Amino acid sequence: MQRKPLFVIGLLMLAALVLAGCPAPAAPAPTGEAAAPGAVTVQAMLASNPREFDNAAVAYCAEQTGINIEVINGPESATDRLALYLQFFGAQSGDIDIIQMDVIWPGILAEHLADLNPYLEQEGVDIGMYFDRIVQNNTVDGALTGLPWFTDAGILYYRSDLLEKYGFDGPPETWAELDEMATAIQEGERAEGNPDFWGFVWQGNSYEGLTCDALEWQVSWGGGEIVEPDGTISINNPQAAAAFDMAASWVGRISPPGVVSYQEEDARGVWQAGNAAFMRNWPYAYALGNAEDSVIRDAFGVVPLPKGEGPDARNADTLGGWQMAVSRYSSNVDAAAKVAICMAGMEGQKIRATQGSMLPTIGALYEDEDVLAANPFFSQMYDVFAGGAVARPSTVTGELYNEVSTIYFTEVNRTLTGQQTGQQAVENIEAQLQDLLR
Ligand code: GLC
C-alpha cells in the first residue's frame, strides 16, 4: 500500500501551529520497522513529545498487527490539538488515520469518527474489561467513538523530604493547610539560598488545563460543576467565587507570577528541578519524577487534592484521559482499528503504565504486580482513578463543550491576573453560558 502524501499534513499542521504560536512539530517518525516491507501503513497523531514508553507501545503494536505505524506529533495543549483536528476533519482529510481523543471530545468529534464496536467484535475483544464510565462517556448515539486508552486525574504532588524538614506531619488536607506549608517551606528554602524556590506550581494558562484546575478548586469548595448534569448553569455561587479568589491570592506569593501562563510541562519543569514544595499535575509526572537521574527521586508522594471551606467542602480531582479513535475519512479504517485496539489493549496499556505511570482504563491492570510495583500509588488512589474523579460538563454540553470551557478558562484566567474578582468572574461566566446554551 502506498504511503499518503505527508506534505498536506505538514502544511495544515504548520498553519495551525503558527496560528497557535507553537513551534513546528518534528517530522513523523516511522516506528513500525517490525512490519514487513510493503505492509499497510497507518498514521497516528499522538503525543507532542513522545517518550520511551510511547515508542515502546507503538513498536509493540506494529509487531503484533504487522501494520506500519507512522507517528505524527500533535500539539501539546489540548486546546490547540482540538483546533488542529477540526481543521483536518473539516477538510475530510484522510491523512490521519488514528488520533488520540481527549475524554471531553466525543460529543464534538463523533461525526468524524468510526464506530469501533464492530471491530471489537471482529477481534473478539470484550468491552466489559474497560471502565464502564469511560465507555459510556465515549458512546455517542450508540457508536463507540474511541477506545479508553488511559485515564487521568488531577493529583497533589508533595515533597515528603521537605515536609519532614519543616516539621509537618503529612501532606495538607485543606487548601489553607497547603498555603501555610507552602509559605513556610518557601521562606525556609529561600533563606537557605535558593531564590528560585516556590511553594506551589499548577496550570494557570488560558487553555483547557486551567478548566481542569479551576473545576477542582470550585468543586473542593462545594461550588458545583459549572453546568450540572441536568443542564442547570450553576456557576454563579459564592463558593465558586471564593475558590477563584483563593487561587488568585497564590499568584506571586506562593506560586510564581508566571503561573498564569503555565501548562503541565511548565509546572513540572519547576517541580522536577527541585524548586517547588507542591505541584498539581496528572499522574504522568510520577514516573518522570522517579527517573534515575531525577533530583527528586524517592523524595515525593501523591495524594488527592485538598478540600476547600464550607459545609460542602470535599476533595476534588478532575477526570482526564485519552482515547484511541479512528477517523471516518481514513482509507484504512480496518487497519487503523486493529492498531487502536492493540494500543488500548491489555499489553499496550501495561507497557505505558509500568514505564510511564499512565493510568490504565482496564480494572484488571490495577491488580497487576508489575504495574503496582512501578506505581504504588495506583492502589492507594484506586477509588479516584476508577470512578471518583469529577467530570467536566462535556456530556451535558456536547458539541458546545469547547465554547463552554473557553468562556470558563478565559474568565478564570482574568481573575488570576487580577483583572477581575472571583464574583465578577462567576457572573461573567454565567451570562455568557446563558447566551450560549439557551
Ligand atoms: C490531560 C488530561 C486531559 C486534559 C488535559 C488538559 O492531558 O488527560 O483530559 O484535557 O490534560 O491540559
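As the structure is a prediction and not an experimental result, all values here were calculated from the model. Residue numbers count along the first chain shown, from 1. If you superpose the two forms and keep the largest set of C-alpha atoms that fall within 1.5 Å, you have the rigid core. Compared with the form predicted on its own:
Comparing the rigid parts between these two forms, the hinge point among G320, L120, P256, E76 is G320; every other option is more than 12 positions away from any hinge. Between the two rigid parts, the smaller one rotates 30° against the larger between these two forms, as C-alpha superposition shows.
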Second form
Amino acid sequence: MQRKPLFVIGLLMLAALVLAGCPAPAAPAPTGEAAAPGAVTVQAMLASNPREFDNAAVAYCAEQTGINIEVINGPESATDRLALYLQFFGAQSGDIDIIQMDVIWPGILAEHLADLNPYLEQEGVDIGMYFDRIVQNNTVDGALTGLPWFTDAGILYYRSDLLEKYGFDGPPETWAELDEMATAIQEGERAEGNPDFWGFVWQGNSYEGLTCDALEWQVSWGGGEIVEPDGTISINNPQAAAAFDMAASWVGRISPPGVVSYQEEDARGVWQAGNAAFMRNWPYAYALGNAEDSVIRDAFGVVPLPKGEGPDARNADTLGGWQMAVSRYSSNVDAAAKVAICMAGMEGQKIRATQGSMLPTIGALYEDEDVLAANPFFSQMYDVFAGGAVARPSTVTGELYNEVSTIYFTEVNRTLTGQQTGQQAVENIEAQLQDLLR
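So that was the form predicted together with alpha-D-glucopyranose (GLC). Now I'd like the form predicted on its own, please.
For this one, just the chain is written down, with no partner chains and no other molecules.
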C-alpha cells in the first residue's frame, strides 16, 4: 500500500472531523525524530499537544528501533479522537500506523487492530510485566489489541492536617468511616468560620465520570461490575442498590448539593481551595495540589478508595489510562508494532514517568529509584493498580459500551438527585441493558 503524503492525511482528518460534527482545526503538523535517511517511517496519532516527555520518548524509540516516527496531533477531545479513528478504519486507511487507545475502546476498535501477542514473543517481551487487569481489559477474543502505555485509577485524597486536627489516626478504610470523619471535620471547620467547607467532593454529573465513581461504589459493596466478563447482566442486586443509596445520602449533607453536576475540575476546585476534607479524583490532581501556589500544599495524602459493607466488600478504583495500538490496515505493521513495544516498554515508560509523572503500567517501575525520586506518591499507587483497579465493562459490551454507560450514569444520577431509590435504579438499568444487549 502506497503511503499518502502528509497533507492528504490532514485533509482526511479535516473531512472526518466535519463528518463527526466537530470543528475543523488546522491540518496537524507532524513532529518526531528521524532515525536515518531511507528508514521506514511510521505515523502515530497521539494526544493533541505532545509534551516534552512525549517527544523524549519518541526520540528514544526512534534511536532504539532505527525507525522514523512521525507524531500526528489528534483532536483534544477523546470522543472526537475516537470518531476520527473510526473514520480512518472505516475506509481501511493505512495512513495511521499507531494510535493512542483509551482503556474503554478495545471492544469498539478490536476488529481494526493488530494482535500484538506475536510481536511481543518476537521481541522477547514478557507480557507478565504489565498489570494483569489492564492486559485482560485489552484482550478481545484472545487478541491483545493494545499495550498498556500509562494508567490511571480513581483514588481518595484526604487532608492529613485536618485528620490530625480532629483526632483521627489515619484515612478511612470504609465509606462509613469516611462519612463519620467528613461529618466531624465539616462541622468543626464551619464552626470556626468557614461556611463553604464540605466533607467530601466527587463527580456526580450525568457523564462518563459518574460511571467511574458509581462503579467504584458498587464494586466496593460487592455489587458486581454491571455486566460481567461472561456477558451476565449483574446490576440488579441489593449491594449495588445500597451503594447508590449511600452516595445519594451524601448530597447536601457532607457533599455540596451541586455535586450532582460536578465533573473532575469542579471537585478539584473546591478541594484545592481548601474547602473539602476528602476528594475522589484521578492522580493528575496530586501534582496540582502540591503546586507552589496551592493552599493545601504538603497537607494531604492519597489512598485507595474505601470499602463498602458486607462480606464481599473490597477496595475498588476504576481503571483509566491509555494504550499503544497498531492499525491492522497499516502498510508497516511490523515496524509499527516494534515502535509500540518500545514506547510501552520499560525505558519508554520510565522516561514519561520521571519527566511527566505519567503512571506506569509496569509494576517494577513503582520500585525504581529514579521514578520514585521524581514522584514519591507513586509508591502509594502500586496496590491500586496491582489489585484493586476495576475495568468498566467496555470489552464485553464492545461497540455498545457508550450506550451501556449512558444508561448507567443517567439512572445513577437520577438516584443522586432524589428522583428514585437505589433499588429502582438497578431495576431500570437492568431492564434497559436487557433490551440493548439481547
